[in-house]
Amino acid sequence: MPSLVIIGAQWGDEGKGKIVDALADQADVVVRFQGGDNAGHTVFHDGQKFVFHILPCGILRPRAMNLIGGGVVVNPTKLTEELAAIRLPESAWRRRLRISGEAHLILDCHLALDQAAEARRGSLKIGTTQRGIGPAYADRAARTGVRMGDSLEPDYFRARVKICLDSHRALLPKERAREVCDVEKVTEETLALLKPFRDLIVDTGVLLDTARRNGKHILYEGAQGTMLDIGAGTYPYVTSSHTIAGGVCVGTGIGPHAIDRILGVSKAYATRVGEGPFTTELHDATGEILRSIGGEYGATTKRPRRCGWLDIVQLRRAARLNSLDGLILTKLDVLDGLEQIGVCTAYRCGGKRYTEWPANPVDLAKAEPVYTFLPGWKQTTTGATIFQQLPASARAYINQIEHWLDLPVVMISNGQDRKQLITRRKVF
């Protein structure tokens, strides 16, 4: 009865979409457990590119039931647009999709609050996607939020909307508040948007427990990455949800013993979008090469990603935080043309050498990477279908990563297509 969790092991954008899509072929249930439409999971299917923001990546697989868990914040407009964009017949997506009644809604007031807060921060901005994610999660914590399940009873829904909007009206400019804090208008428009989903609202915990007891394969799909976790990430430059494996339980309604295996996804190098510390960032031609060849632009924001060498100190933290059973390495092919490849194995700050993540955020901000350089392979890896077909230096690179992390690399992605995936160990 394997239940498999796929977690981003870096700052997001690791290629989880492709991995989840590939593994969804073996899954009976695919579950998103946190985040919102600030996520951007890219899947290439039959020559077409799909970017999923709210929908689980298994939605293209006819056999998989896809769940949006209670830890997700849902913008009803974006969900409607996303379903239209993938061009599945309504009968198909209604058969394949269920949504937790505990999932909180993103309303227009949340977008307005997000945009206003980021503008006020000026040079201290966090770099949010300004999609209302943070304010929606803040409302959940403040107990002023509105949930999917609330929409099942219109009068109750209106009362919850009023509580939510009343708490924000004074925080916005008067004209903007009039636009987004009209209780009757917001209630009416949101209920209309949610009407097609009313009969898809479920208790995901019960559904998942039943699936597990019946021996079904369950795939949990994380959004963003470990270092963007609200608690364990590079705070305050983080997202507003728990992106680590522990978030699965609070975001779906299952207990820890219901998880069998946890795999982290990491690029063969490192990237980050937005502000915050990034010790291995490259500000030279090599960084530009990684960005250009890797197509390193945000799937959601289109912003250029910051690029750098792989960071073992950071990945060691991710392995511990998530209790990783293995690593999935993506975008190996991006390194194909390089003469040498850097890997950060320690940090140096104030005369001290760190092999573990610094507890002091000031030390982290000042840390300098200690690099080990390994030979590149100057050969293509994209045609390899088994590990032994990779160039010798590519195999040595992967073996060294395993040694440093004391963690097996169980899968390797060497191209965009779902078929360009080397499986070294069975994961389901």
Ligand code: GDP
Second form
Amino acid sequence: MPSLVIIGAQWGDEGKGKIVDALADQADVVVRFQGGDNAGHTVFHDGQKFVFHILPCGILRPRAMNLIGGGVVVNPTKLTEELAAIRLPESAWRRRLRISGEAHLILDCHLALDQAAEARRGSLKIGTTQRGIGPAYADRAARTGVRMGDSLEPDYFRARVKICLDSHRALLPKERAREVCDVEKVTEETLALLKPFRDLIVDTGVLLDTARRNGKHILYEGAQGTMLDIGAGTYPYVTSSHTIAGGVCVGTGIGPHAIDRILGVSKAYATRVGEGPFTTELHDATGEILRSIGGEYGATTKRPRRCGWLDIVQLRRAARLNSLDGLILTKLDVLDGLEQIGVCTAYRCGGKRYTEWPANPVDLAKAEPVYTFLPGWKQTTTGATIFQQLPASARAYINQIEHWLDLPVVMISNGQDRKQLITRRKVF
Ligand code: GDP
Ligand code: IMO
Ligand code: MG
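Form predicted together with the named molecule, following the form predicted alone:
Starting with the chain above, the whole complex follows.
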């Protein structure tokens, strides 16, 4: 299938980076369409670990063109640092990277606003990554944002920066405002940072349309996850972009018919980082086991991730919101050795039973999971390269998930390495 979308089906950190990296060897184009450097996508490449924040995970593949779409928010300092960290020759990344002129910039004022807003919220904080994501998207919606393409005309850029900073100066403590809201300083420093990228600014929609007409393989790399979507997620404990498959169109400049297949990535259990409802969260020893065996610490902020059992009510919502054609199940190996594995098949709240997501946010916050427990397995799953090599109970677990969701599990990841991946169906 020439155009494949990979979406986080839970609350982010599902292993999208590993999957996109594994599929990227067949891709001509890899595209980020939303989010910013709040993302942390881990990839193991020739035994070396890379964590990508803004760059698409195909950047290390010589064959692939990597696009940052207009739905992405770009911090020029972080982009520069990330390119330096991957130690790719400049000539290589200049050949492989293109950025939409519509992508909005994250400036230092957005970081300051994010931090100030979180501090103000106190116990009601969202637990953001403090990367300035929310304020940058807020500026976009308020029409006070600064775009990548604005940097092509320095005078126009200065005028846009002024509009942006003028709207925030009074909201920040005086000292902080002096640091981050100086129009001349921000204009000069940001233009200098963006200089190397000026030639890389394109209309990604045109590029993708041409690639598609030429039969190229296009891989869309989602960031965050379905339940962090600004609309359909656990609002207000969400990020500020559309993380669901619909985000591909609005974030790159293509229409819905230009997508052929959509796959959701889900861990074999569930995690969440930051605040907000998480019905299947485990506060006991099993939660600790999942965190320590799964290495569940944020790739961007290093915060411990909250861990719990798989939630079918939540995944059913993800399947519908994204029109999923299939599921990719990751971190199956983390469940090795557990006596039994819980799966939430319904919620209970105030005498009511929910098999679909509760519309009432107060009910959602109070919902209790209804679990079915399935037998675990003693053997390791890590070495398996085909489905039939998995322990019988692991196969039964996967078959049961398929049954509950009415969705095929098309790939199974059983380790961090690129090769630790069982492909049951050709997806790309
Ligand atoms: P992303 O944000 O969705 O790309 O996921 P992250 O990179 O933030 O977190 C996923 C973590 O799980 C990373 O440390 C990956 O190396 C690791 N990982 C991915 N797939 C597997 C797997 O199948 N088994 C194990 N044990 N680790 C995995
Ligand atoms: P990847 O792409 C997991 C969470 C934050 C917080 C909420 C809002 O690696 O899966 P933000 O900084 O976006 O305003 O924070 O969203 N969050 C993520 N959680 N994985 C991510 O990205 C995330 N990006 C943001 O923890 O709860
Ligand atoms: Mg991550």
